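Below you'll find only one chain, the form predicted on its own, shown as structure tokens.
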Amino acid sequence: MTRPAHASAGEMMTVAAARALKDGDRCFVGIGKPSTAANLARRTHAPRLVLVYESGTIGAKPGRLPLSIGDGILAETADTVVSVPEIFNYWLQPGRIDVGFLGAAQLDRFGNINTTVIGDDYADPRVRLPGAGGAPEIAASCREVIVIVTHSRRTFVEKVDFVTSVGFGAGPGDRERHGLRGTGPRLVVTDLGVLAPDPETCELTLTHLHPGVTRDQARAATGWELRIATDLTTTEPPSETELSVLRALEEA
């Protein structure tokens, strides 16, 4: 297979995230990087991927990246459009969605996500973020969750300032104690590599490094002592097709 001369770190991240989606999955998509990766997957290896957006569109097939969950192109290209309460009460909460695809402003070693505030004081934070939206319900009820996020100490923190969406809480058993339906984060895809929860401790462990990235780079970009899998592998570089489709999608 012909390989392109160069893929940026961001493109490598998006391609790796897209590959994590399977053909036929029902995927609850967040705007931004999750939407880009999900639409790339649908245009390449997963043509039967069902994109579900919080606004009530099911089976959306946008010809360009949507600007928001309220972008008209989602309704225009969807198999059906339902109310927001139906999306949450009928599709999401009973566990009918296979994959939740989320981003994060902060992420800790147990996959807990913060998109609410940066700083210790909720009433007077250093930064007030966009907030929760549907992310807490997505993280709680989808059968599994994939997170796509840039890898830096600013994002990968020892403890999130605010738990907007629960990953594995404080560790094994927390999701069950909270009565959360889904199994939690399956993968965290970054511009440096891919992490997955340890089956016993639930702590995120580096399983893949993207081409050209070293272990030391990943450790330096993580705000805790990063665990690295003994069988650490290198991510397959993007194919020419993956890159050309991604670039066309972002330019549309």
The other form holds:
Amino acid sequence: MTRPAHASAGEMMTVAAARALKDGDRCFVGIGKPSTAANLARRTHAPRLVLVYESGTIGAKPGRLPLSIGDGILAETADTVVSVPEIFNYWLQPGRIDVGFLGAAQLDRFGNINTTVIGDDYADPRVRLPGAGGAPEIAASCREVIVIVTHSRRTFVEKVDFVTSVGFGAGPGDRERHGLRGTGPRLVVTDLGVLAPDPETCELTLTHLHPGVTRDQARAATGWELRIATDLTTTEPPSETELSVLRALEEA
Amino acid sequence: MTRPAHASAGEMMTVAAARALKDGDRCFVGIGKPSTAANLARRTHAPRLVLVYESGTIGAKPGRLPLSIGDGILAETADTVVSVPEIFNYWLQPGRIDVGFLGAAQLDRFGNINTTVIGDDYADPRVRLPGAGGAPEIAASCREVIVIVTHSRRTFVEKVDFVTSVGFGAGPGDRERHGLRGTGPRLVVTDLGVLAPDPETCELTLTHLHPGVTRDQARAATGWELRIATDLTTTEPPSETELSVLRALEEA
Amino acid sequence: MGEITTLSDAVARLVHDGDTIALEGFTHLIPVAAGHEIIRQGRRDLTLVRMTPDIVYDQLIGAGCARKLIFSWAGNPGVGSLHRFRDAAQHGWPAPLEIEEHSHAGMANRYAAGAAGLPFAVLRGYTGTDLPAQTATIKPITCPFTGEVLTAVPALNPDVAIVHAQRADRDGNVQIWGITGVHKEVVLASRTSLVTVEEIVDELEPRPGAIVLPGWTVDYVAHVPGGARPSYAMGYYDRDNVFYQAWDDISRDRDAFQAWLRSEVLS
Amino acid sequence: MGEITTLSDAVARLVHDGDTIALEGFTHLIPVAAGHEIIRQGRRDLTLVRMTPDIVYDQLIGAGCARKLIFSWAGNPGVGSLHRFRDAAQHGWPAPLEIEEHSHAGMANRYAAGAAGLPFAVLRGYTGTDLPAQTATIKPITCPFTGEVLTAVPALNPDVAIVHAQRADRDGNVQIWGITGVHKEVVLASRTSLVTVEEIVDELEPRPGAIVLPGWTVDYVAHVPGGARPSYAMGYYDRDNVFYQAWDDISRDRDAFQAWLRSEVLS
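Could you output the structure for the form predicted together with its partner chain, given that the previous block was the form predicted on its own?
So here's everything in the complex, that chain up top.
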């Protein structure tokens, strides 16, 4: 029934992220792939997924994919709409959200994220990126974080130029030391596979390769010596249902 | 035209308080005489008076006197209704309110107010009063305060048993020392007359006697040696309009 | 999460001896029926939290449920004193009552800090008053930017929040309009929560001025029409001002109070 | 107080060279027309404050109005980078741009503290990131009750707040619905304010989800239909996503940008 050949790398990535969401989870959603993945999950295995957008829309049930985190359709379909100070203070900060989605311009082996500047000098950056947005507090306060990011040496770096959002800092115990109450990145979903932190060392470890991707491809796209799980698994390709729902979503 | 004989001491008191409100003022209103006075002012000389109640109703225009600060009619007629944290944090605290009304169980010559306990021992009070409510912050943050209180030695005391809300503290400069941003009590309206702080000493000084009241009566009802203004004036008795509007309000 | 059950079941599951509980409602939507259920279930040693302890707390205190009261204004609004509260505070009857006393601004901020997952809140308040000398939960705090000294109060995170609301849907989403007070804050600040409602409906039709608490923020919803009487529920019934006045006489005397309690709550 | 005037008059009265101004709107109701009026009036050395500087700030920066940017996310939402912002930040064109960088939570709390008349706000934020090392307006603060260390940020109190809204009445009372963002906070935090609106009506009919800013909290109201385009005004028009995409090309090149500015804003 499954026709993996039909799925692009981007589609595989979105489907893998969607599967990581459990029914009933409260999910803090950014625009782009996170929003697509969350809406896909809500239409497949997780109909009671609660979508929370930083624009203040709680329990949004958009009939089509929003193009921004503040689209009107989010407000129109939400259980309630609150102010931006309230969404951060009363909803994100106390740990009411189960899963936060983040992207990254750079990511290191401990899941620390840079979305601020590329280059060594903050005052004179090589590339000025958009900055933090909601990410530092999403990374701090959600029960767990899922990172969605394209796999390349430009992104998967030995050391991020700027820590915008903390993953596991310098390793085990660092989140506790910083008083961060969520458990940090649970998964990093890429176009090549899936990484998860080693329970002992917190180092991101390749646990899944998407169909047709090799270990060497993943190693070559990673800017540090990539650890590979002993039980490395091939990701289940997107099902017919997942693909058709995803495509319908993206066309709507 | 005026028929002072018709006005009770309580009516005189309410009318005197109402007159102290200027059109366009934002007024933080407590229940009882303050609410009556503010509603009287809105129906006579101050049609654009903005009534703010601590229940979160801003710009309420009740058609009859509310019996509590949270009556439905306040919400139904308000320009906007906000939460209780918001009314204190965004509206009272920053100094957006021009006039705050306060009552008192005890009041001293510097306009300090007790509504907490009667007796020397807080832990074992002679009389346990309701407590602070919104008063400490109303006294601190409104541009100015009007106190409405019945004149008696039980109330007008040499020293309050407990400072629930600060008037002028121990005298000139004390409000600044405490960082209180409003200017403190402007008027104390009683059933006998009106007191105002001396501009030099901050001591409450009798500036008006209501019609038919003598200096001796005021002195006898005051628990400290009452200072009397050199230009002591007799309060203008309630006009026919003031009385009829007030009575209509109280009967509605 | 938003489970619909009976009032007695919800109170039995949530409220235990020694708990810190907050029944909120700022004049409007006071959960009086839930207070009576706590009295009937005979809870003891409760720490009662409420900005404006009015007659429902007077009843809980008089019935001997309370060990401590955290509050900012304890009176019968528009009528006068709370006689059961005064009897407990002044004479220790039926049990001594410890008090922790704040202002409204302080209490509202304590709930807001609790809802926000912060250990404390900052406000301009209390300065120059005698409250900080009596209340350990009022402390100075210095602005790290300007050096200005302000006031800090600790978060309130009760074991149980109980509020009344107009409506819930079958998923336990709760809709509240009119004066919303600290309803949202106390529910979000507390470890568990119960909302009693006038109506359970298939769908919450949007209304001007309404807030919604998603079902996943509420533990139990109980259908208790009239559950806020003698306070009011906008759109359902008005405040019973006559009862507030009558309470002055009922509560003034220990025997009269106990007779009332037996006939109106316990029987 | 709630005075109804023209856009050009209001901007001329309120916005002066060197001022700190905040044009807010979280995706929704961004006061783009007011931004263009500021460009036309040739203001210089502005400190621009905004959580999500998007194309209207890209335009103000490219037009040389800005000296400094205080922000939390500077991008073209759903499209990519802000090229005029990057050109100023990386190459100082047309003028050097000082930046003060926060997170959304920090900025939202800075406005909230400003609205509340407090010098600072407390949040759980920034800890472990490199932001505190670069941004002087992020400092640790210790809870006086638990000893826990949290983060403090100073209040934002701009000279001028500018927002767009759906409606105002003739007394200048402003009604806003849909995503309300930080509209209330920025207006209450700022020394002066201007609200541009789609419609001026005789009476503000209550609407679900709407907030109202009383006319006395607003200095000027200007009737500017379409004043939020290419962002959107719920109930009036949708977001012009095509223009957001087109902006990427227009803004990438200095000459193309200047040609656009001349033909679309200055003429």
